[in-house]
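Next up: a single chain in structure tokens, the form predicted alone.
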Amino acid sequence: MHVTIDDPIELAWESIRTGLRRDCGARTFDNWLKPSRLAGFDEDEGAVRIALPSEFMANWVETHYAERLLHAWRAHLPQVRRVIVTAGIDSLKPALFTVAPVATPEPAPESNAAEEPTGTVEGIQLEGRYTFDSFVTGKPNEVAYNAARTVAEGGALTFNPLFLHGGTGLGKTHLMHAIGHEYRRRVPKAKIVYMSAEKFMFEFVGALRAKDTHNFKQRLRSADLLMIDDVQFIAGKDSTQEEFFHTMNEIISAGKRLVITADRSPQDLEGIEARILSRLSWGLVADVNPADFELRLNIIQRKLESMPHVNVPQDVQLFLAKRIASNVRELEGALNRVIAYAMLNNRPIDVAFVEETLTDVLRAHQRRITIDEIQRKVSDHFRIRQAEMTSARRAREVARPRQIAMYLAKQLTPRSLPEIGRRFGGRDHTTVIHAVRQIEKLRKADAELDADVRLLLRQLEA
């Protein structure tokens, strides 16, 4: 392996910081971005690193630059794969995305747990500080802490798949992470395969169009362990969901491990056939329910107890809990949001400054209307049952109550048209577009349309 840092790669930096200064702005870029410094380029893995003087820092630019970064980098050099920041100028240390494996302090019973991972992992990276031990655990998931552990640990299962589903920001991709990380720990020369549906289908469809289907099957049966995330991403797609089935028959006939998410029940997936989710029930379903208050403060003092440097006293954290329910990312963000503008502004951390910090956050959250809500409302008001919001029928007395939820969720969520369109069973953008104008449009020309639609946003902004 070798490292070098050569006239290219510099030469793409250069590009790549003076990009980021004029689409962050001077301000952003001088505080966070300025200190670092290229430390290397690994050929072999396509690794690009990063140093920051603090961990501090590496932390807040993975957090809000990862993405950002390794698209820049690609754009510059396809050749780069990852970007790693570390911790410290003088420092080879990753920080939080490095993609690494994941050293525990135990070593596992088996006895060859200490070996060097010699396996594979293919498709999405593992995250290496997405891991078991950082997972806070409380009642809302501790059902799907277990079985995720259970699965990772390598022993004999009672139960295959492990079907995960919750809402987003839950961390169903913490524990999907967590599962990669110990089972190679575990089983070092396993191979692991992790991909979103998304992808499985991208890639099932090009090895269609290729003529080479032979390939993609045997690198997904050959798996030890096989992880697809967002399985409701597949629904209506006929042929995927054929491919999908056989080889979930596959890995399960064989005798090896298969973990599934959603952000719903089998029973609530709609466009699904009946086969595959009469397989994802066969196995262990857990849901990872939204952060309780309990859970949503141990969550607030773990993360702060990698950070002995910053003095968040007990009422801020008690306030942050209660205010911000949604989902634990989103919760994690503003506390880091918090911490990064105390530094900036050189200003202590109590309730004033967080609620000064964090006016629009906590503003929307005073009144967060989300899209369940506006599905569940709307379903209720045509007597038509939930699921239909995100079915693939066409009905009239379906399709026009869809469109209604479509153009509520544009008008009172955050929510981006794709998001929106995912939320109604992975719709394209365009079709948000076309409900939102249509409804637009109906309202001035039919009355009892539009005294519905007034009736539900009277009920859901009460």
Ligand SMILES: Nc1ncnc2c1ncn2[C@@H]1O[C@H](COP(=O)(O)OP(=O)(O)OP(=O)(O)O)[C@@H](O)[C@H]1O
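The form predicted in complex with the named molecule, contrasted with the form predicted alone above:
No partners, no molecules, just the chain.
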């Protein structure tokens, strides 16, 4: 079920899911709560109905999460009195993909794009929202995006596998699903397999135990596009790595496509066999970096474009982009929450309303920028030694950066003027005041200096 634009209940549900993912941890969330769907809201009874794919999962979620779900719902919508967890997602949403005989794909020209897919997608339902179109690009993610597009477009590849790595909530899964959608559109008969590395391990171990690894191998190795998520999970798991290595080899040597993600780069993947790492680095390694301020703002704006009836003023957009810097998932969650609250309570959205609605999130995201960090960044930027920040030298090439660093310390930290002075080589607080005023004045008169300061501010606040 996708967020429909003007439905505050669904927006609240999105926001609740983001909160649950944060509180329960990604693994628990992905296993138990991610497959849940909002099945309905009965206003008279104040009852929210949540559906899970099976009786077993519904029971588990009911036992472990009913209370937490109710609490989260009530925080968004006080009139909720009950959360009912039921089984049976299929009745809500027809299975998107059915298993069909495996067919060898032949790259289809663009004109075939509308052909009904007859291939298969195994392992997941591709999330409808996660497409290339809805993925906002910027400096931090453009290499990963372009590489993902190249894989998805179905033409000859100059690299294989594609290894995407980056921190949580930055869009790796989004890109993988987008590859799945696009490849399916281009090559409708393709067999696409998506699997988390964790599932790979469990299924493989299960197959070993049942003395039936043939099916498992066949299923993965016959994929035209194989995507394995979170490969860091198999660190230290020797027999799984052995199987993984052979699967990689088969896929690559058959000219099929392989996409792998992890939360860190190959060099930082400890406990993974050297031969796997070397295979990975034969392909294209692309990092998905944390969104910078500009990208965060673009993401907010793109999301708002799909909600033409919602008025989120520009200063609120800037405020959110500035303050929710951790990752895109949190940013989206915060925006959804603000909009849902405003709709449900019939309030206009302004900065004060956002501060009130997101008190907990904002507090958690308040990043403490330290004076040391500022001194380091400014010295790097102006290519001077960090020791000059505290030295007595007055030459312009060190005095000006030092003043800029004092100015930034005043802007970005809660430290008092005397404290700042002390941290800059025991200077007096009047020196700090002078530096702050001087830089304020120069920012208006000297465009180059102003650009330096803006860049530093952006980098420090990212």
